[in-house]
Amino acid sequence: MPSFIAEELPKLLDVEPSNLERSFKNGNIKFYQSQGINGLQFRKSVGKIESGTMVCLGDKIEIIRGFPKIRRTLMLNPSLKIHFNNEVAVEEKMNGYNVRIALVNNKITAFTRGGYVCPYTTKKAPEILDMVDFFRDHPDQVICGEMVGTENPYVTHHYREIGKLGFKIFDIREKGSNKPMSVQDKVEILELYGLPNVKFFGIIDIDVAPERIFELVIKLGMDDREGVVIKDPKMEIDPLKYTSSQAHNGELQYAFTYPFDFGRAFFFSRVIREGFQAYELEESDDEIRTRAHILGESIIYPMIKTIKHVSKDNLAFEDIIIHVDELEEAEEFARHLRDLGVVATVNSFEQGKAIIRRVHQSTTDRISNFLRGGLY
């Protein structure tokens, strides 16, 4: 057991030494090295320290806390009035991947939700955003945002105002403490430095918030957008999220394209959301029938398409497009995906355009087995 974990780390994190030692022995805290970052990666939460936390070692110890899990409400009306006080701030929830960007060892570095340094995002984020002035003036802050677009290598989604790749900021938090900036202060500081905030719908009185949020989410869904995050304006109460029916069905379509690479909880939770949403909106029989029809198509059509594809001795795969300067950068990103447990290779590279092939091995193997008569 390294002395740093037993003696210094408990003081830095204000966590019991025995909890840290046990987590280290169980492999939930691991030494990690990537992109010039050496540190300790928290694979699971330890006490109040979130999973995805990185303790970066060097001349100065930098603690990049994991992004807290945002809980979901299934029933807007009672949840908002129980959970919040007099008013709520409402922002758009975007469909991409969660990234924390911080200044570590004088380099702007991007951390994924799990606490990995993403080489692609670390390179691309400074090209998309000019963060130099912000981090010069606020080196102890962490930018939390969503990488989105059709060339987002983790979660591809089209936003007409984004195009291939973009970044939207939803939080600014302190290193070490993870204390978030208030919504209004965040909006003002992002405007000052010319940095892009997620769409801010305003601060709404709690008595009218459920109705207003329903209207917003229905409109967002019709535009094939995900939903909203509902916050305490002072950020003293944990936020909640609420998503559109279109988002639920889009996720089910993707997951049932590769049905054996996702856990059952993934499928179940999205179906549950549909049921509670239909109930709270007091939908008619015809509206419920339409919702059920769309839900069923989201499940059965992509699955049958994949079964047919694998039946012809094909792999279940998806191709991810990224633009990089050199082949080595594409190969580095593929290695990063493999570190995450993903089967990924560079399928082609030409004139800066790389195609990363991600194979869904479990879906391929299990469908092949069942097609040969294997039992479920």
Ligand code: ATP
Given for the second form:
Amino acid sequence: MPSFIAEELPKLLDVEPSNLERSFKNGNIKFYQSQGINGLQFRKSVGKIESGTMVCLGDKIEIIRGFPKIRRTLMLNPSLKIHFNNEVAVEEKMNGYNVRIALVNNKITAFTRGGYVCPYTTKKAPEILDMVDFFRDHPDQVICGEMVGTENPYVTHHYREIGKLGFKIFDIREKGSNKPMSVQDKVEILELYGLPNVKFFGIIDIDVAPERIFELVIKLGMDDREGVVIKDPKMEIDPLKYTSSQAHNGELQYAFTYPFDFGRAFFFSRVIREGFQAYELEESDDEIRTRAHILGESIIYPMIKTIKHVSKDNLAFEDIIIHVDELEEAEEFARHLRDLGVVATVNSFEQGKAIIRRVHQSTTDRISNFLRGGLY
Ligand code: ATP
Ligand code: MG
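Just the form predicted alone so far, so send over the form predicted in complex with this ligand.
Complete assembly follows, chain above in first position.
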């Protein structure tokens, strides 16, 4: 057991030494070295320290805390009234992947959710937004945002205002403590530095919040957008999320394209969301029938398409498009994915455009087996 973990780290994080020692022995805290970062990665939470936390060991110790999990409400009324005070701030929830950007060893570095330094994101983020002035003035803050767009290696979604790749900021948090800025301060500071905030729908009185949020989410859904995150304006209470029916169906379509590569909880949770949404909206028989129809199609069509595809002796795969300067960058990103346990290879590279093929192995193997008569 390195003495740093037994002696200094408990003080830095304000966590019991025995908890940290246990996590280290269980492999839930691991040494991490990549992209010039040397540190400790938290694979699971330890006390109040979130999973995804990175303790970077450079000239000085810099702690990039994990991004906190956002709980979901299934019933806006009464959840919001119980959970929040007099007012809520409502922001658009963007559908991409979570990125924390911080200055580590004086270098702008991008971490993905689990506390990995993603080479692609670290390279792309500074090309998309100029954070130099911000970090010069606020070296102890972490920019938390969503990388979105179609040339997105983790979660692709088309946004007309974004196109291939874009970044939207939703939180500014302090290194070490993870203390978030209030919504108003964040909006102002981002404006000041010309940095892109997620869409802010304003501060809404709690009494009208469920009704107003439904209007918003229904509109967002019609535009194929994911939903909202509802926040305490002071950021002293944890935020909640609420999503559109279109988002639930979109995720079901994707997951049922590769049904054996997702846990069952993934499917169940999306169906449950539909049930409560229909109930809270007091939908008519016709509206419920339409919802049922769409839900059924989201499940059955993609699944049958994949079964047919695999039956012709094909692998279940998806192609990820990224733009890089040279082949080696694409190779490096594919290696990064393989380190995360993903089956991925560079399929082609031409004029800066790399296609990375991600194979969904369990879906391929299990469907092939059933097609040959294997029993379920
Ligand atoms: P978790 O619930 O643990 O955060 P998840 O993968 O299930 O993880 P989502 O259902 O996508 O996540 O919801 C939470 C995520 O939404 C955040 O981690 C963040 O990346 C993203 N997000 C998008 N827009 C916002 C926003 N305006 N405010 C906060 N988070 C946002
Ligand atoms: Mg998401």
